[in-house]
Every structure is written in C-alpha cells, then in structure tokens.
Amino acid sequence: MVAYLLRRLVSLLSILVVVGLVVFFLVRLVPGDPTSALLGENATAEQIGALRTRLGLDRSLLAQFGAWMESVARGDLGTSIYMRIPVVTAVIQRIEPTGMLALAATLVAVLLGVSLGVIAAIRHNTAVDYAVMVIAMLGLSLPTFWLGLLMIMLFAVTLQWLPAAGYVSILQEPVASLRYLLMPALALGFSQAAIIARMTRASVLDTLGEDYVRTAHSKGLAAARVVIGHALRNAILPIVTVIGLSIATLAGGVVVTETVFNIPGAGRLVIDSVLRRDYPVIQGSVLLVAFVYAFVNLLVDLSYAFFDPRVRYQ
C-alpha cells in the first residue's frame, strides 16, 4: 500500500511538471504580452522595456520557466501582474463560488445519474429504460453553455422563478445562495449525470443476473434491498471510477458555466487573466486544476479497497 501510494505521488508530481511546462510555453504563444494590457497602445518603447525588465519578461523563456518552477516548488505560484497580489490569494478570494458550484453540480450528477441508471437497469427493455437512455443521450449532446442559456430564458426570463446570474455567499444568505446555484449546478451536472447513468445501468445489469442476486430474491428480500444491498453494491467500482472522472471534469467545466451565469469564481478569474495576459494567474490556476484532477483520481483508486475488501495494492 505504501509503495503504491509513493509511486502514485511521484506520478502526480510528474504530471504537474508536464502540465506546468505545457501551460507556461502555451500562454506565451498567444500574440501580445502583459505590457500591452497594462500600458495600453500609446506606451513608448522605453516604458515597455522598463516594464518587461521589472516583470522579468526580458529574460529567456527557459530562465523564466526555471524561476517559476523554483517558486512553485516552494509553494509560491507567483504574483498577479494585473492585481499585484499573490496568485494563491487571488484564487482563495474566488474559491467559494467555484467550490459551491462544483459541489452542487457533483451532487446533481451523482444523485441523478445513479438513480436513473438503477431505474433503467431494473426496467430493462421497457419504456422507462428507453426514456432514461434518451435523457442520457441529450445530456451527452447538449453543450453546457447552451443548456445554461436555455434555462436562463425559461426559468429566469419567462417564468421569473430564479435569478438569471450572479452569486450570493452561502455564509450570508444560504437560501438565496441556493437559488443562485440551482440553474448553474443543473446545467453543469446534467452532462456528467448522463455518463454516470449509462455506466450505472450497464454495471447493475451485469450483476442482476448473478446467482447471489437470484438467491437474495428467492429468500424473499425486498426488491429495493436486493438492488441496493446486492446488485448496486457489487457493481459500484466502475461507477465510482466514472464519478471520480466526472468530479475532475466538473472542476474544469466551471470556467464556461461561471461565464454564462456571471458567477465571480475562479473560472471567471482565469478568463479575465487570459484577456489581460496575466501569466502567473493563468499558470497557477491551470496547475491547481491539474492537481485537483490528479488528486481526485488518486482518491478514487484508493477508495476501491473501501468498497471492495478484495482489492489489493501492489
């Protein structure tokens, strides 16, 4: 177990180095640099040169990358060029809306996906099964931003049931915060719910025909107990894998959703930083997303032993 964990941690660090390398050089391929965003079009060559020297942009790319990776190794993601505050501080200031949105979308995806998948498996080859599969296909086909715009038009503009955009801190007004999160969470979680539903249906179908499930039925156990306690329990590993991937995907999907619903979260921070050519914020934010993605996958792999004691790590 310890050796496996150490190998995974080394692999995680390798992933972060590769992601850092790619994002560092990729953002510098985009035309323009921070000096044009800070000084404007009327800046003189002397002003641009002085600012580039102050920001360290006059050094070679390899020297800049080495200095950045050295600071990252110390836990310092750099300082925002535009906001002039540490990148970690900038992310922390925006983390609540993003965290709440990701959590709410995860709950929607897991609860809706697992429930629909189990129902479809129980009602295999019936109208209910076909209806669930149609819903799953819609979830996989509809872009998140387009679904979000449709929901805004229906529930905010036409029916006026929910606010169209914005965010209220859950620490200040919990009920209002949930009303602001409802549409974004549904729009973001619907596509992942479709993936989870398809995997749940397939996995539960495989276990419903096993001997131990038929034995449980023959003992007179309630149908719900048989499905949840026997079929779903033994089909949980592939479902957990898909849920883990969905959580990691949701962490990256909040960028588009926050833009559509005008939520002042970390996703909006990344978009604004791209427009401003704020290199440290872009690099730090992408590195944090990569870390979340890899760490969630590590937790999912470690959770296999909890759901199935037969799993051994080598």
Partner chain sequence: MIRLHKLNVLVLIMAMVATLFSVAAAQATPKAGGILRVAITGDPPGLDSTVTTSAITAEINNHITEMLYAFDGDGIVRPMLAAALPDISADGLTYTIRLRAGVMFHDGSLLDSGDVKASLERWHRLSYGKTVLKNLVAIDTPDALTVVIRLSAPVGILTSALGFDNYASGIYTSEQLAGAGDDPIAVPIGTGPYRLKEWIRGQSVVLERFSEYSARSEEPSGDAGRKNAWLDEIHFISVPDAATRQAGLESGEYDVNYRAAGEDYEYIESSSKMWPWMPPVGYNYTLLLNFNSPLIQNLKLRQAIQATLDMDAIALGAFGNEALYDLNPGVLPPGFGGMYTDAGKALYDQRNPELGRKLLEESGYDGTPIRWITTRDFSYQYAGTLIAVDQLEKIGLKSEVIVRDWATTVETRSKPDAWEIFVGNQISGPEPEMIAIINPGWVNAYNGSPEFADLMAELRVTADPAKRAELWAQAQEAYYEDVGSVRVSDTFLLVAYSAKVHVQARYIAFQAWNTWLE
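Just the form predicted alone so far, so send over the form predicted together with its partner chain.
Here we give the lone chain, stripped of any partners or molecules.
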C-alpha cells in the first residue's frame, strides 16, 4: 500500500510535467497574442511591437519555455500579463467562488441523484421509475446555460425571489452568499444529479439481482436493511467513480455556469485568460487544476479499496 502510494505520487509529478509541456505549446499554437486585449482596437503597429518586446514575446518559444520552467521550478508561477498580479494571487482570489459552487452543486447532485436512483431502482419498471428517470434524464438533456437563463428569467426577473447574478463571499455574508449560490448550484447540480441517478439505479439493480442479496432476504433480514445494507454498499463503488468523474465534468460546467451567473470564479479566469492570451495565467492555473484533478483521481482510486475489499493494490 505504501509502495503503491509512493508510485502514484511520483506519477503525479510526471503528469504535471506533461501537462505543463502540453499547455505551454498548445496556448502558443493558438493564434493571437496578449497585445490586442491590452492595447485596444486602435493601437498603432509601433505600440504593439514595443509591447511585444517588453513582454518578451519576441523571444524564441524554447527560450520562453525555458524561462517559464525555470521559474516554476523555483515555485514561481509568474505574473499575469493582463492583470499585472501574481498568477498565484489571481487563482487564490478565484478559488472560493468556484469551490463553493462545485461543492454546492455536488451536494445537490448527490442528494438528488442517489435518492432518485434508489427510488427508481426499488420501483423498477413502474410508473414511478419512469417518471423519476425522465426527470433525471431531462436534467441531463438540457444545456446548462439555457437552464440557467430560464431560471434567471423566472426566479430573478419575474418572481424576484433570488438575485440574478453575482457572488457574495460565504465568509462575509453567509446568508446572502447562499441566496446567490442557490440557482447556480441547482442549474449545475441538476445535470450531474441525472448521471448519478442513472448510475445508482443501474448499480442498485445489479446488486439487487445478485444471489447473496436474495440469500440475505431469504434469511429474513428486514427489507430496509437488505436494500440499504447490502445493495447500496455494493452499488457505492460505481457511484463514487461517477462522482469522481462528475468533479471533472463539473469543471467544464463551472465555466458555463460562472459565465451565466456572473460568478468571478477560477473557470471564468481561465476562459478569460484564453481569450486574452494571458499565457502565464493559463499555464499556471492549468498546472494547479491538473494537480487538483490528479489528486482527486488518486483519492477515487484509493476509495475503491475502502469501499470494495475485493479490489487490491500491488
């Protein structure tokens, strides 16, 4: 187990190197440079040239890559070209909104998904099953940005129950913060809930079909304990996989949701930086995100062993 963990940590480092290489050259493959965002529409050719020189963009790619790798090795992710603040500061400023959104959405997704899935499985092939699964599938079938806009139109513009957009720090105003979070978390969590519901239903059905559940039932255990004790425990492995995957998909949804609900989060930071060609921010934040992903994946893999003793690690 310890050897396995060590090996995984070493490979985590190798992932970061690969990601760094890929992202550095991928963003430079994309045409355009940061001067267009910085200087505006009516800049003169001379001014653009001067700024490129000042930013070091006229050096060779290899020289730029070398300089970047060197500073990363020193623990310095660089400074944003557009915002003129350290990349680490920029990312840290954006972590809270994204973290809160992802957490709230995952919570919505798991609560909604697992309960819908279990209900559907227990009521397998009844009207309830179909109704629940159609609701779940509907969540999976609507574009997040469209759902978000419909919710804004209804709950913010027409009914005026909730704020249309924005973010308030949970540390400063907890109640207001939750009001701002509710719609985005629902919009984002709904689609994730559908995936979890489908997996839960499928897995619970699988487990319910297995002989030992029947055995347990024939031994006369209480019905509820059969379902919860055996079925859910064995169904949890694929569900955890899906939640792990959902966190990855969430990152994609987060970008769109942050845009629609105007949440100043890390997803928006990355997209804005791509549009502005703010290379240090793209590279630095992707490296950080890659680290988080790799770490979460490691946790998911480890949780296999925790939830299912049949899986062993060498």
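Positions refer to the first chain, counted from 1. Rigid core (definition): largest C-alpha set, two forms, superposition within 1.5 Å. Note that the structure is a prediction, hence the values are computed from the model and not measured.
With the core superposed, Val260 shows a C-alpha displacement below 2 Å between these two forms. Note on Trp68: its Cα is shifted 2.5 Å between these two forms, core used for superposition.
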